[in-house]
Every structure is written in C-alpha cells, then in structure tokens.
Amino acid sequence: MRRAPSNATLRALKVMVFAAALLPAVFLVLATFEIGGQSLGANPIEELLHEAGEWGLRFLLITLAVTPLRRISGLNWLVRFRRMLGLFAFFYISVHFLVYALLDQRLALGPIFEDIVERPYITLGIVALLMLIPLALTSTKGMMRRLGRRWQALHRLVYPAAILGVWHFWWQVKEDIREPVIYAVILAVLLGIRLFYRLRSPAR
C-alpha cells in the first residue's frame, strides 16, 4: 500500500479534478451562445443534446475506474475521488435530460411519454437515470452511515445504469457504432476487472 497524499495536496487535487470536471460545461455554456467563437453547429439543440449525454457518460466510466485503479495500483486514496465524479455523471445526464425534456420537446408531457414508450432507446435511457437519482440522492457521508449496509447495495445500481448507458447511446446512433462499441469495450473491462478481484477474494 502506497503512501497517501497529504490533506492539502488532496484538497488540491480535488479542485483541479472538479475545475477539470467543469470545463465540458463551460465549454457548452459558450458554445451555445456562441461567446469566443464557440458554436453548436447546424443543429445546436441536437450537439448539445448529444454533447451532455456523452460526457455524461464518460464520467460514468470513469467513476466506474475509480476502484479497479485503486486495486491494480494501490492507490487508495483515489476513492475519495468517486464520489465527486460520480456527481459530476449524474449532473451532465440530467443536463442531457433536461435538454432533450425543455428544449427539444419544450416539456411536452404527452409526446415525451410517447417517446419513452415507443422509442426503446430513450426507455433504456430514462431507465438509467432513475437508477442514477437515489445514488445522486444518498452520495452524503450522512446518507451512507443511516442507510449502513444498505448504502452499498443501493450504488450497486450504478452498475446496470452504465450498462443501459451505452446500450441507450448505442441505439441512439443508428449507424456509426464506432464510439459506443469503444465504451462497451471499456465498460466490459471495468466490470471485468471488479469481477475478477471478487472471484479471487475469500468468500464473506
């Protein structure tokens, strides 16, 4: 086990990692009213839309590498990490819901219902964000020691929410499968990872 970080050199490091996490929004922000030169293109509503969904998705991954790099190198200390990228997922999947809900269908309840049931990828799509919202909910220090053991099974969840995640992205886009087959690569490897070390541990 490797030696950790100081308090100050972690609280350092989380600012970098959450201005890190914050630039993808900046970057939308500006891009949608155009400010710097940015721009969404033809279809803003649809870049942005798309935009928001996959890094949404990205920090999902990455969240999910948390505790397979925290196994392969000892580093333990990158678990305070997780819960901060995992709020950072949750946030950009929300901003792709809400732009999908208030500006592509200007929160039209019956055609977004319609969607929902007849358009199988926007089902698995609100599926996984439901799994996400009691995770977003319970990510405090306060919620993890009232729920106890309970906690964990909970954000087990986020497991089948990576899974519709891509699974939603890779019917989203119809054609050119060549970004979701590359996060279902990544996203089998993590599992893998997780389910190898759970193999080899003692049975509890």
The other form holds:
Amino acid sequence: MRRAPSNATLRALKVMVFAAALLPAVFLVLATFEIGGQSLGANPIEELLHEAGEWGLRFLLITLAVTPLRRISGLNWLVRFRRMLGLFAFFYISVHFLVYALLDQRLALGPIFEDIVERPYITLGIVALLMLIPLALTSTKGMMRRLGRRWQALHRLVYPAAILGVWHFWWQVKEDIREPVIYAVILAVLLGIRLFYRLRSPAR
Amino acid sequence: MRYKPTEKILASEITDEADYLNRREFLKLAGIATAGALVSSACQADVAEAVAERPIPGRSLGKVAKSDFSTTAKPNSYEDITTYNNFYEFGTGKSDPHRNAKDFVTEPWTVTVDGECDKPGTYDFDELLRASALEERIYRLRCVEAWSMIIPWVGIPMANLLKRFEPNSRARFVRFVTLYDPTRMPAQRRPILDWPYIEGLTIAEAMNPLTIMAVGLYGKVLPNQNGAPLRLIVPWKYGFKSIKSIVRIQFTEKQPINTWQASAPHEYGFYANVNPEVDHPRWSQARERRIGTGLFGEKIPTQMFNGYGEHVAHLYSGLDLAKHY
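For comparison with the form predicted on its own, kindly provide the form predicted in complex with the partner chain.
Now the full complex is given, and it begins with the chain already shown.
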C-alpha cells in the first residue's frame, strides 16, 4: 500500500480542487454580467440552464469515478475528495433547477407542474434531483455516523440518479446525440467497474 | 379551426438604413420638433434602437421597398439574428453556423429548376432575382424549439419567382433542396440528418403572398449563417420549414418528404404550422421565448399560425391540424 499524503498536503489539495470546481460557476457569473469578454449569447437563460446542467452531470460522473479510481490505483485517500465533488454536483444541478424554475418558468407553478407531469425528460430530471437531495442533506460526518450502515444503502441512490440524469440529457437533445452518448458511455464504464468488483468478491 | 390574430398587421414605418446611421442627428431633430412629431418619431427611434452600435456589415442591396406584411414590432438585433442559428450543415450548436460559415463562398450560385413545369433549367442567382423587385419583410420567426425572433428579411415574393418557371397543372407541391457539399458545409460529413436538407410546400403555400425567397437581412446581403445566398421564408410555419442555401426547386405531383419529417416523423410533420395547441411530443408549444429579452424576459403566448392566420388559415380549412402537424 502506498503511503497517503500528509494531512497538510491533503488540505492544500482540497483547497485547489474546491477552487477548480468553482471555476465553471465563476465563468457563468462573469458571462452573466458580460465581464472580461464573456457572454451568455442571444438566449442567456438557455445558456445558463444548459451549462449548469452539464456541469452538474460532469461532477456527478467525476464523483462516481472516485471509488473505481481508488480501487484500481490503491490510492485510498482519494475518497477524501468524494463528498466535496458530490456536493459540487448537487450545487450545479440545483442551479440548473433554479434557472429553470425562477428564470425560464418565472415560478409559474401551472406550467412547471405540467412540464413535470407531461414531459418525460423533465419528469426524469426532477426525480433525479429529488434523489440527490437526501444525499446532500446526509453528507455530513455527523449524519454518516448516525446512519451507520444505512448511510451506504441510502447513498446508493446516486446510481439511479446518475442514470436518470444522463437519460434526461439524452431525451431533450433534438438530433445530435453525440454528447449524451459520451456521458452514457462514461457512466456505463463507471457502473460496470463496480459490477465487476462486486461479482469478483460477493462476500463483503 | 380556431384562431385569433392578436396582432393587426399595419403598414410599417421602418426606418431605412441611412436613418439608422444618422439616428443621433435624427433624434436631435426630433427633440426640437412639435410634440406630435415627437410621438411619431419615437416609434421610429424604437426600431433604430434595435440596431447594434456598429453599422450592419455586408454589401447593401440598394433600394428596397417596404411591405404592408411587415410587423411594426421592434426587430431583433443584427447580432442576435446572426449568432443564434440552427443551420446543421455548419454544426448543431447555436453559435456554430456563425463560426463555421465564415468562409462559405456563395458566388457563383445556380439553382436547378425541374419537375412539373414548362421552363425547367439551371438559373443563375442574379437571373432569379430579376423576377421581382426586392422588398423588406419584417417577420416573426418561431422556431420549433419554442424561441422566436423578429427579423427584417429582404427578398422577393416566391409567387413571382415560381411563376417564371410556368408550373403545369400537375405541380401540386414545391420541393426545395439545400446545397450538398461537405467540403463547404463541414457538418455534412456527419450523418446527423439525411443530407441534403429537403423541404416542401403545397403550391398554394408557396404562392401565398407571405412566402418569400429571402436574399438579405437588414438591407444587406444575407449572411452565410442565415442561409446565403437565398432561402425560403414561410413565417407562419416553424423555422425549420424555411430551408436555407437552396440549389434546387422541383415541382412535384406527390407530397415531398422533408428532412425533419424523415428524421423523426412522430415529432415533425410536413405542414409544421405554428400551433400553440399542438405540442411537440417532448415540449409545449403554447409559449415562446422571444430572443433579446434577456435573463428576466417572460415567455409570451405563441399565436396560431404565428399571428399570420388572416393570410393563411384558409389554406387549411377542413384539415385536422393535430393530425397534420
């Protein structure tokens, strides 16, 4: 087993990862206020909506990559970044939802309700978001301790949430599905690795 | 069939290009004019405001007649109209055509006319334009994706153009084809759609006075990303019907299969009339986002036939528009 980095190194790394994960949000804020040549373009609401949603999915996939990477590389300290990455996924997905509800729909509850009930891709997105909320709420050390074994069971919700999230993305694309296919392939690999390890050592 | 035109189309009072450029002087003059004149000039200043600070690039099309079909609503900015495009031949992202169509060469350009007509042949672009005097048509454009713009096109009435080819009695439809040349339209290298792009209209739709062959925008030559050098405009139909960069016009007896219909027949039909009551299977068509209204713009209700019902509703009497979407 390789030696883990010192706590000080980990802390410095965490600050760097945090700053990097915040960069997309910083660029979106700059673009919103058209600072430094950034711009959201002709349809700013759509741009914010799509960017936040895609970053949410990216961070979800990055979070899901932590455990396989740790298994394959033996770098167990990688798990110390998992909570932060998962919370960034939740952050971007929440922004995505808020842009939809506040800016795109302007809190018009009728049309929002109609969307959720009648548009399957929006139904999928909402269900995925609802699955992620308890995970964010129970992400603290205290909740982990309090829930014990049930914590892990609960947090397996991230798998269906990620599947629904990619499906949600795929379903709203008009014709050019290259991007959602990339997300789906990455997700399939990440879940496949887990399945592989599980089948190899059923006793846990 | 139910529809209610919510906007009466009035004779437009659109400021011409020289006034756009001189609008500061213009406004100064307006300031010393009488109160009554001030009110009327304020309307014109509104249109001038839509234009970017920079002059509109491109070669001027010269004298362009105004049209009673134009809306008096304020057009979208040149920048919005030329940077937010669906033109899959140059990429599927909204800003791809602006980037990737820069070097697209449209001269020389010929259009092949064939099928059920007495004057088939291959016509040069300039020859086609001689069919009619240029007109400015400020139209609403409603995309099937539920966004819309107001665009000051320049073009010629399609009827005047098509009549020159003398369609015969078997000509019930007009089929339009976009250029297929992957070396010049890079995204045609990938099979996103079944290239070349094809669209069709009934002969009555094609001859409707609203239908134009557009060759310009804001009084200048049509930018590449907007479908240069010539494109169809049918303002009561979803934007994808208004096929770009046309190289072939064919008069047919049978209803053509248009590209989006071939690609997803349950989502896109032949008619594709703007209709707030018939939703896209995946999203609502009841409201639309008007481009240019910013982060806090409210969606506006979509109008039946995009507000052009008084000119086109008669074309569809007796047709079940939920079935013939």
